[in-house]
Each structure stands twice: as C-alpha cells, then as structure tokens.
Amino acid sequence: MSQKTLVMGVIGADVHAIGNKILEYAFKQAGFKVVNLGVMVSQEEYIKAAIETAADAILVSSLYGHGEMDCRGLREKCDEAGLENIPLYVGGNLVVGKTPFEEVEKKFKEMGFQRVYPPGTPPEVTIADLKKDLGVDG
C-alpha cells in the first residue's frame, strides 16, 4: 500500500499516554506512518505538525471527558491553516458525565470531525475506517 501519515496525540491536559503508545503501535502494524505528538498536545502542535508531514489525517485522542472543550474550533483552525480536506478523528472519553454515545457522536460530527470513536474501541475498528478513508488497499 502507499504509506499514509497520521498525526496523532493526546490533545490538552489529558495525560493518558499508555493508550496512546498503543495506537501507534497498532497503527504502525497496519502499515500507517505514524507521526505521535505525545500527551498535552495543543491544536496548534496538531496543524503544524500534519503542514510538516502533508498527513493525510489527524487523530485526536482524549480520556478526561474534556474532549469537547479541547476539540472546539479545531475543524476551523484546519480549514483556515489550508487543511480543509484533512480527515479529523477523535476518540475516548469525550465528555463529562453519561452522555449517551450517539449525542457525543453527533456533537463531534458537528464540530468537524469525521469519525467519532467511543472508549474501549478496538484499534482494528479505527483501522478498518482510516483504510477505507483514506484509500488504502488491503
């Protein structure tokens, strides 16, 4: 397959890192090119870093249900950095408090981003996605 670039992170003060190790693991095996930003990763860090390795997505990941605040305005900063067609992803624990998942989903979705994934969703699932996305064969 052609090799695809992912930028990908923990966006704000979210610390979590051992999940995020994980998906890169699972993405690299998948064939992807993984560029991981690391844990309290600003919106900024994420535009910057997919303009320097012309990725042809962005995964957003965030396990403190402040997802929604740290995600807000993301889409926009994408568009006006020239990344309109940018795939956006985010996944885990997005909100505060038991929203049902298919309002945290359409919420996201408003906002943006492609695909919405909820905690505990299997690497393979998000893989299966970004290769159908993204074109990638096999």
Contents of the next structure:
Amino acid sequence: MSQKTLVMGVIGADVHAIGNKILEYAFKQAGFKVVNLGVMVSQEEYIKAAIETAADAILVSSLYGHGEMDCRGLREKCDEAGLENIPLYVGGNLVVGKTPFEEVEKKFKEMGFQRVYPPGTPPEVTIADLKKDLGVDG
Amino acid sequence: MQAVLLIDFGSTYTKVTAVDLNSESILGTAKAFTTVTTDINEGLKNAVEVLHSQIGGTDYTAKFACSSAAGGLKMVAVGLVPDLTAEAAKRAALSAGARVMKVYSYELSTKEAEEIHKLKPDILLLTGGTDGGNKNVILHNAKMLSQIEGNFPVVVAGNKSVAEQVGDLLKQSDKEVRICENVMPEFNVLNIEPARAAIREIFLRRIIQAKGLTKVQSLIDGILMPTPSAVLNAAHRLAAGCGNEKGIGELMVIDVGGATTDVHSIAGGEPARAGVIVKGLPEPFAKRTVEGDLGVRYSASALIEAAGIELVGKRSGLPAEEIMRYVNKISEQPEILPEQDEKLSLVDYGLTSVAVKFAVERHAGKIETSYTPFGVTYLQTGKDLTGIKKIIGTGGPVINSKNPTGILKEAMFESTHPSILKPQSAEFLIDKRYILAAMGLLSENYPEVAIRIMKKELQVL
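Let's see the other form, the form predicted in complex with its partner chain, since the form predicted alone is already up.
The complete assembly is shown below, putting the previous chain first.
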C-alpha cells in the first residue's frame, strides 16, 4: 500500500500555529505524507495543493470561531476543481458560543465534510478515522 | 597582455568586449549590426574591426560568446496548477535565460496543442505533479505533445513516479527527451537548477546550430549561454563574490531594452520585520523576470497600453498627442536614437522611467495587511526587496540617458504604495560601457577577475 497524502492547514484569518504543528507531527508519525500549509490558509490554497500532490484527504482546522464562514463552499469548489471524491475533515472551535456539538456536526456534514471533530479531540481519533476511510491497514 | 574577447550576438547588434586578464581591465568595446540571416561571422568581423581601430590589433587567448540572436532562446512551459508547477517551470526557463512565450497549465486542450505547434518553441519544459503526486495530467500532456509535429526537444521535470512513462510517450514522436529532477519535488519546494542545467545543455548542443550560429563555432571557444543568462550570472557573481574576492551584497539589475525590460534580483527576500507570514512559492535567490510589454521601441505601444499615456506624459513633460506621434514612429523605425532629437529623448525618458517603475513593481514582493480577531497580521508574497542597497541600471535607454538617476529612482519604494516591497534606500550604479553580459561570460572561467572589473567599471551615480 502506498503512502497516503494529507493536505492540512488552519483556515481563514486564523493564526493558531501550535496545534497545527502538533497535528503535523502526529500524522507523520502515523505514516502519512503530510503537506502542511500552515496558518491563514484560503480555500483555494487547499485545493491547489491537493491537485498538485494528488492528496487523499484535506484536513481543515479552525480555532477562532469563524469556521463556518471560512469553510462554506469548500466542498463545491473541490467538486468544481475535479476533486469530487476527496474526503474533507474539519476540527477545532468551529463556532462561537455554546452551540451543542451535535448541531455543529450536522451543519458541517451538510456542508460536505465527512468528519467533524469537537475541541480537544486527540490526534489518535482522527488517525484511526483516516486509516479506516482511506483503507490503510493497521 | 593576455586578452580575452567576449562576444554578445544580439538580434540587432553584435557587441564585442576585449578584456586584459593581466591588468584586469576593459581594453575596449564596440558593436556592429548582427548578420545572422547571411553569415553571422560578418557582423562579428565588423565589430572586431571597429574595436581594433580603437585599441589596435590583438591576439586573443580565448573568445567566448553569448547569444540572443534569431529571437533568443524561445521556450514554452507546461505545468499543472498555475501558481505551483506551472510557475516553477516558468521560473526555471527564465533563469536559464529563455524568452518564455507562453505558460500552460492543467490538461492541454487540442486548441492549445495547436497553439504550441504554431509557437515553434526551441525547447519545451514539461512539468506537473509533485513527486508521488498527480500523474494523470503530465501523462495526458505528454500524449498531447507527442501528437504535435515538430522535433523541438522536451525537458521533462515533473512527478518522478511517471517520468519514464512521460519520456516514452514523447519519444514516440521523435522528440528529443531529457528527463531531469522535478522542479517541485515536494509541495512548495522549488528545485529549478536541474531543469536549468538541462535547458542550457540543449541550448549549447543544438539550439545554436538550429539558429545558424555554428559557423562561428570554429572561430571561438564556444557560445556558452543565452545573453540574459550571462547577465544573471554576472549579477549573481557580483553580489555573492567568489574565492577571495568579496561580493558587494544583495542587489538588483534593471535592464531596459527595445522589446522587454528584465529585472534581476539577487537577494533572499525574506520578510524584513517579524510577524510576517510568507505565502506562495519560495523565491529563487537569483531571480529574473521579463516584461514583454515593457520595452521602449518594439513594445512601446504595449507599454503605453499597460501604463497609460498620462503617466508617460507626466514623466516626459510632453502632451499625449506628441508622445503618440513618437511612439508610432519608433515602433516603425526601432533603430532611431534620440541623439539628434531633443523631444525623442524626452519621450525615451518617459517610456524608460515608466518601464522601470512597472517592471520593478511586478518583480517585487507584495505585503497585505490582514485584520484578524487577534489583531493585525501581514501576509507577504514574493520577495521583500526593501533592504537592497545597490541598484544597477543597464540597457541602452538607461545608460545613454542624460538622467539615469531619475530613471532608477522609479525602482524605489513609494510611501503611497507601501504594499509593494521595493528598495527603501539604495545606491545607484550604472553599467556605462554595457559590460554585464560580457562579465557573465568571463566569470565562467575567470570569476574573480570579472568581479574586480565590474567593481571598477560600474559607476556610482
């Protein structure tokens, strides 16, 4: 089985850099090829990187509460760019305030994200999901 | 005396520079019309005669040449995503001294393939996909290219996983194929040197032959490179130094010509202040950009279109109608020079100033202010050139101007456009005797001598 490639980054005007580095480390340790776009990533940047590297999944982080605004339309743009089947994952403090996570999850799934994670999700959970979704053994 | 002759076969002029290696000085320079359509030797002979009438006949221990005759090195670049591998391919071609006629991205259409056929490139650079990344597009493009008639060589510098397959597809059409390392092996990692070297090797081996330059091969020790590549070489050496000869540090070279304006920056271009996030493709330390719409003869009307007649009017102090009259005249007769005509020299000043302003603006990096919930952050794309301390002007319109300082000031930072990262305080130097290309050639074999001569010859304004 060849190595799977992940494109990841923190979307929008969000500059939270630490979690991004930790996740990159965790995914690399788990055997993935990681293309980390860093912070303040636009939707177009994820798509361009995914096309050039033939990525197997796009992982979006958002910690400053504007995730919904920033993520809207990403699925549609991926479809338009020929990435119809690419899995989209999102995680972090996706909305401002005390909205129950179930509602948040529902909203993001409707926006075309396969996996939605609440704050404080350990990397192991996402790694296990990635392996399952991308058909990686072990 | 130990004399070396350096020759630059241009489209219009063949320029010769004689250098004495012992005294490390320029013996003389001269030029004559290039005669590439008949026998290129004639133009060279004429130029050498003019030179020898000034300095007396000399025997040369070596003769080296660069060439931009017969249209220069014409290239087409093909990549995948416009700002990624297609941009990397374009940069590799530019740094090899090519004239990039067009850049294509994504899957080539039949119409685009026809267009490439008509463009008749000297060399095509095919890229696409990071190593292990996208394979389909470069394979598709190889197939499309293999169906184009014409035996232009193809340099393949894309996804290594399919490089051989791409090569096999192309070879079916008798095209010479050179496979080299990927221009973007990892996402956002630029690796243009192998492609540049491959382009140069093909240029040496077959392009000069195709352009009727082989006749001079027997007379000289070789045509080493395309002229723009020689200028970039000289700039790089002068900035970085070599051996015991120290360089003068980060610099910019602005070369205004009749058809194009070239800007070379030899600088890291990292953000000058803390807290700036850099976006986009990494920048080469020695970067060349070419503006095909900013020239003061063949492209004068394109320049007016790009920059607007108002600005040229403001710089030259002439009314719009008068400028247009001259622009029409010089587009038809590109060889006319402003020596006899006071007004033409004003028009030239206007055109050259604006060419420098726009060419440097396009070359320099940009900074964007972004207001985030955490306060202000800055996003930089391209090179931050605010710290550059030396700007060198070259090319006829700059070195023959009565006010080169005024022209080069256009390259400086403008407080009204703070987002464009142009130099903030720099010294101006001028390549008065037009020796940069010659020094680029000389530095192939005698880098330290070339640096010392440049230090002597470039005049501080």
